[in-house]
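Shown here is one chain on its own, the form predicted on its own, set out as structure tokens.
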Amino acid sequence: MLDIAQLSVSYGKIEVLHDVSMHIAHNECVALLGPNNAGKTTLLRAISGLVPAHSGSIRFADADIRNQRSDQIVAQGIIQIPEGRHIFAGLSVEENLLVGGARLKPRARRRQLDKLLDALPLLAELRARRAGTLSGGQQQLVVICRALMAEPRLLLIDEPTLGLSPVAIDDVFTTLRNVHGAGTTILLSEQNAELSLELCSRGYVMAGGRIVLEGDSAQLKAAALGEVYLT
């Protein structure tokens, strides 16, 4: 589904991604691991068209999407959940979700909303609440469901557990497990390697803007990830 080859990205004169290559098959859940400033967010932003790549290729469903506009990429089915939640605090939970389905026709948007609220009874109970009054974990569930409103083919998720309590982290990963089980392909950028590798079948480890390790979850669990994170 996604094939990235020798991708390099710079901010001004500073190159932050160096010849990154990776692939994701249909219906896979793939972990993107690494310490802060490893280049994980930049890679997701490049896939989403939010930062330009100066060399390499990004192919999605056999189409070259490198440096396409972000709205064109969204239209092809790639949806990103950014780090930091970014909810519309003054809108209700339901209004936040409807924003995520803005590209759908009204009837399809309402069907998708009903489907997601049926799957997450907690959000159904909170649908009239202002999103800004929710806990961090509840807000993260709203953000995940807002992305699902767009019916993504590939979901890019950036640090979904940042700043959350252990209970909220469990809720988020349970939701992501259900999302993947329903057939959505996921690329998950997350510092919690243990939980990520329980959810995903395989992964890549980044450090210094490069892919330094890759393999299935069992291989990565056995690798010296601590050395990478501390480098």
Ligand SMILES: Nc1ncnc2c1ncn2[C@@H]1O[C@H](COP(=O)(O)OP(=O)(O)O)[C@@H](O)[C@H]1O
Given for the second form:
Amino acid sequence: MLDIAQLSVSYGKIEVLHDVSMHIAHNECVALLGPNNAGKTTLLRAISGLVPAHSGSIRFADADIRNQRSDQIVAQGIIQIPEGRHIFAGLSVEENLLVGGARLKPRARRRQLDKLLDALPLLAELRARRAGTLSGGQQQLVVICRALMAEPRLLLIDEPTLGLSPVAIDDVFTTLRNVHGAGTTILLSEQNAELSLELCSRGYVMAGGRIVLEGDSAQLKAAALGEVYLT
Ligand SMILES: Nc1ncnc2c1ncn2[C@@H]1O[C@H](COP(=O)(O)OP(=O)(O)O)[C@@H](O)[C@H]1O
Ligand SMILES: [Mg+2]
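Next up, can you give the form predicted together with the named molecule of this protein, since the form predicted on its own came first?
Okay, now the whole complex, with that chain kicking things off.
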């Protein structure tokens, strides 16, 4: 579904991603691990067309999307959940979710909202709450669900558990497990290797702007848990 080959990305004159290759098949959940400054966010932003890539290729569903405009990439079903929890604090949970379905016709949007709230009971009970009054973990669930309103074919999620309590982290992973179980293809950037490798079947480890390790989750756990770049 997604095929990245020898991708390099620079900010100005400084190259920060070097020769990155990765692939994601339909229905996979793939972990993108690595410490701060490894290049995870830059890679997700390059896939979404938010930073230009100066060499290599990014193919999605057999079309070359490298350096397409970000709105064209969204229209093909690649939806990114950026770092940080950007909710509309003054709107209700339900209103936040409806914003995520802005591209749908009103009836389809309602249908999608009802379907998602049925599948995500943790959110259903919060639907009338003002989003600004929710905990960080609850806000993260809203942001995930808002992205699902756009009916993603590929969901890119950037460090959704950063700064959350252990209980909230569990809720986020439970929700992601439901989302993946319902058929969404996911690329999950995380520093929590242990939980990510329980959820995902495969992963890549980045450091210094390169992929330094890849494999199925069992291999990555055996090879790398405890190594500096996974802690
Ligand atoms: N807007 C930017 N301008 C210049 N350098 C940046 C910018 N954003 C990130 N970088 C640099 O790119 C590298 C990769 O950062 P990033 O992709 O944010 O890593 P991660 O998400 O893994 O923490 C880092 O060295 C960081 O300092
Ligand atoms: Mg980042």
